[in-house]
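In structure tokens, one chain follows: the form predicted on its own.
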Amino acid sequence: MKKIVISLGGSVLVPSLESNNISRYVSVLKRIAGECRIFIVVGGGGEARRYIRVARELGAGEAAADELGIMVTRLNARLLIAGLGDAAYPRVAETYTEAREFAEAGKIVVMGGITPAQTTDAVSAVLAESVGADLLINATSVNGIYSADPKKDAGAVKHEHLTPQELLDIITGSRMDAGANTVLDIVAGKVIERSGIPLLVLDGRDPENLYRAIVEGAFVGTIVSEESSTPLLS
């Protein structure tokens, strides 16, 4: 059975406690756990964020923040399994050695961040590589990866396809700062060029979006890949 890491960003899925998405998230990963086996890597969102800039502004360092923010995406991650119940194994996964042996009992596998100074696209990358994924899904809050921000500038551009190199040129130069939301990390885009799993960004706000691309091989996003054009898992 195909195997996908899932980084789900936390301003999808947990914007805020209130807004969260969560229940929308959990309909739609149950039926895509039944055409592969899935992991999910889950994000800090805007709860995260709020704890790390109280903690700045009480005189934490950013080491200190980045826990504060790790704890947030575990947090998240507990919430997540809460509502998958039974398709979800019980316990977040803190280790990549916890999260392939959570694996072997055939449930969808959940975890949150791990290292300081890196964000979970970071950890869904290493993770990816560390079960042999065949694919690495992005979910974020835009609908690709494009030249510039396209929130803050009306001409940014859309990229369908880029090589894992013109992603790094891309992202060289991105804060690394506790809470930055960029598009991904430096560590992710490394890790990403030297494994060779084709990475698909695409837009998580509608949680169909991951069912279409996965199980229908229909999408809106930008590919990751050495390849022009990469299949997906339909």
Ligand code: UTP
Contents of the next structure:
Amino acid sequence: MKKIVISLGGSVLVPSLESNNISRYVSVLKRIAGECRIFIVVGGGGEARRYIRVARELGAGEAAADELGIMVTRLNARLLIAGLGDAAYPRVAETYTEAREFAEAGKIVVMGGITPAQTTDAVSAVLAESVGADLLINATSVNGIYSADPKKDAGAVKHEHLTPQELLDIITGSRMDAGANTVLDIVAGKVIERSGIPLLVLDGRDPENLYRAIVEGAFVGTIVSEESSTPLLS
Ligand code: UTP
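In place of the form predicted on its own, output the structure of the form predicted in complex with this ligand.
Now the complete complex, all chains and molecules, led by this one.
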């Protein structure tokens, strides 16, 4: 069975605690799990940002604020596990080794953040490398990687395909820009480049997009790979 790591943005899975998309994701993820082995890395979303902002106001340093962010990602991860029930390994993996161990049970493995100074994008890229994934998917609130922030620039163009090096150039080029619309962090970009694992960036606001991409090979978004198509989708 193919192995797929899915980075699920907190803002996509839990836009707010009350209006969360967990049950919609549960039904899609269970269907996908019948076709391939899946590992999910859950982000912190708006709730993590709120905790981080308040911690900073209280005088916390950046690393301490990051630790709070990590705790929120794990809380969201646990909520997804609660929804997945028997389909998921019951604990949130806190290291890459644990994720590999949990996968032995043949269930969906869920994790959140790992260490300060990065985001769950980096975790998903390292996890993909660690488990030897065939594909990495970033399910986010934008339907691909754009030449500029599509919410601010009407002329922004979506990249259909990027090489890992082109992705890194975009990430490093926009690094200094406050509010830059970079969908991935620098660690993720570097690991994607060195691992050679193809990445799909797609709109996760509709969970069915994941099913269409993985099971039906119908993909809308950006492909990052040396080749212009990924073996899994062709
Ligand atoms: P996210 O990965 O959710 O960041 O981690 P994000 O960019 O806000 O992504 P979305 O909105 O969920 O898509 C939330 C915060 O947790 C800390 C960072 O502070 C990050 O901004 N974090 C997360 C870490 O420090 N290390 C990790 O490994 C993961």
